[in-house]
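To begin, one chain is listed below as structure tokens, in the form predicted alone.
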Amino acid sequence: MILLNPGPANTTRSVKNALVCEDICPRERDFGLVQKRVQQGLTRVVHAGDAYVTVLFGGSGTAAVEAAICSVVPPTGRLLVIDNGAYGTRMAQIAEAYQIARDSLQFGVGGYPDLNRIAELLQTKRYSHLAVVHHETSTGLLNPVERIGLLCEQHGVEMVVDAMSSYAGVPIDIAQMRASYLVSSSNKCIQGMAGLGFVICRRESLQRLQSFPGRSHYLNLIEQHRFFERHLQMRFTPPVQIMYALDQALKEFFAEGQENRSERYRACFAALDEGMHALGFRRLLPDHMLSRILTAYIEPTHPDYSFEAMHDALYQRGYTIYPGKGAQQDTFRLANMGAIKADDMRAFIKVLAALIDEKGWLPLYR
């Protein structure tokens, strides 16, 4: 099965095999050393030195986003959320659930952020923190996070970045990005298994969290960090096998190298997008906004077309595609992350072309 959904992504055989390991109590030092190696490897992916540290949580990526948002904004602070897709909206919803003072700057699903509007709001000095999604997978848009980070630095605002679907897929230098907190998970471009979320934190920012109480017991960023530093353990039971798989995935990432992985993903995108264009599909976003890790295509308007029929037929042929999420036009989404190659994309295009011919869906748009 070739997964063209936005994560979890395809994994290598060796990552799958890493799940089959000897049973171990997660409180043993041997397992603590595995966690420490994973923690350091995750930090290293974004070129972070000693000024940064990674905090691991058992849970999905959203759990790690929630840990960051509910932990870092002080009682006297205020959060500005950049909302141009479903995952920006989700960050605002998390802040609302914890009754954190916040505002959302909305650009519409798939809308490109207006840096002048962001700067105007930051100049008011109302905000302690800003939250933004790097790769907004509801549309495949790559936000200009480095430029937003520069604005945050200029106005003394700490930036929280949801890098769920960009981490390890596109090159990230966390210091150059000026992120105080960068959040991702084990199951997307890093090519591990689902079940671990993590927050890469600027140590200086993390230490400031000691001055005010957390809002969550489980998702408490500073307490999770303190406990691991003291005991080489998570506070609560971690997903042991998933940790071993992530350890293996990190070894494979560094063996491949960030540039080679990014180039492989770009080659997959090129093969996929060129093929989709040749079949007559239209993209939602223009070139300059694309992540080239996930692409939203406008759904055909042929009267006999249905996404469900296309999904089910492709699934039977070994490909998983994904519905759209909140865009102003009806879309479906195709990702090209994970342990896949350009040849997999070309094979998919052939299968999709045969399906379109079989269903009689041409012309796609009426």
Ligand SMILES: Cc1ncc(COP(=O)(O)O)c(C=O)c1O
Contents of the next structure:
Amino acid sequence: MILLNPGPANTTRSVKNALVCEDICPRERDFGLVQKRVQQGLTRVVHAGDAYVTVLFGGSGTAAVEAAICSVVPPTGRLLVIDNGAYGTRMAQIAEAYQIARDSLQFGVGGYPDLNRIAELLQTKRYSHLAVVHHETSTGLLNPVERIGLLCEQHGVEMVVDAMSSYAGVPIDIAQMRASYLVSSSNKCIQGMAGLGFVICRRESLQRLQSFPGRSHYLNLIEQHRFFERHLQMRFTPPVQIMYALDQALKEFFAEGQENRSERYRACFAALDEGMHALGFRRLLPDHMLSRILTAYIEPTHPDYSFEAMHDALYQRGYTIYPGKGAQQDTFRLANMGAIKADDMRAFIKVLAALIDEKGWLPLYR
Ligand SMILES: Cc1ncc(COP(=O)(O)O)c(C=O)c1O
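Requested next: the structure of the form predicted together with this ligand (the form predicted alone having been shown above).
And the full complex, kicking off with our chain again.
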């Protein structure tokens, strides 16, 4: 099965095999050392030195986003959420659930952030933190996070970045991005299995959290960090096998190298997008906004077309495609993350071309 959904992504045979390991109590030092290696590897992916530390949580990516949002904004602080898609909206919803003082700056789903408006708001000095999604997976838009980070630095605001679906797919230098907290999970471009989320934290920012208690017992960033530093253990039971798989995935990431991984993903995108264009599909976003890790295509308007029919037929032929999420036009989405190659994308296009022919869906748009 080739997964064109935006994670969990395809994994290598060796990552799958890493799940089958000896039983071990996760409070043993041997397992602590595996976690330490994973923690350091995750930090190294974004070129973070000793000034940063990774805090791991058992849970999906949203657990880690929630841990960051609910832990870092002090009771006297205020959060500005940049919202141009479903995952920006989700960060605002998390802030709301914890009754954190906040404002959302909305650019519409798939709208490009206006840096002047962000700067204007930061100038008001109302905000202690800003939250932004790097790759808005709902549309495939890559936000200009480095430029937003610069504005944050100029105004003394700390930036929380949801880099769920860009981390390890797009090169990130966390210091250059000026992120105080950067969040991702084990099952996207790092090519591990689902079950671990993590927050890469600037130590100096993390230290400041000591002075207020936090809002969640489980998803408490500073407590989770302190406990691991003291005991080389997570506070609560970790997904043991997923940790071994992530350890293997990290080894494979460093063996491949960030440049080669990004290049492989770009080659997958090029093969996919060229093929989709040749078949007559239209994209939601223009070139300059694209992540090249996930692409939203406008749903055909041919009267006989339906996403479900296309999904089900492709699924039977070994390809998983993904529905749209909240864009202003109806879309479906194709991701090209994971242990896949450009040839897999070309093979997919052939299968899709045959399906369109068989169903008589041409012309796609009326
Ligand atoms: C940008 C972004 N943030 C958050 C999430 C949520 O991650 P999870 O489904 O693992 O909770 C996703 C999932 O696709 C995402 O793409």
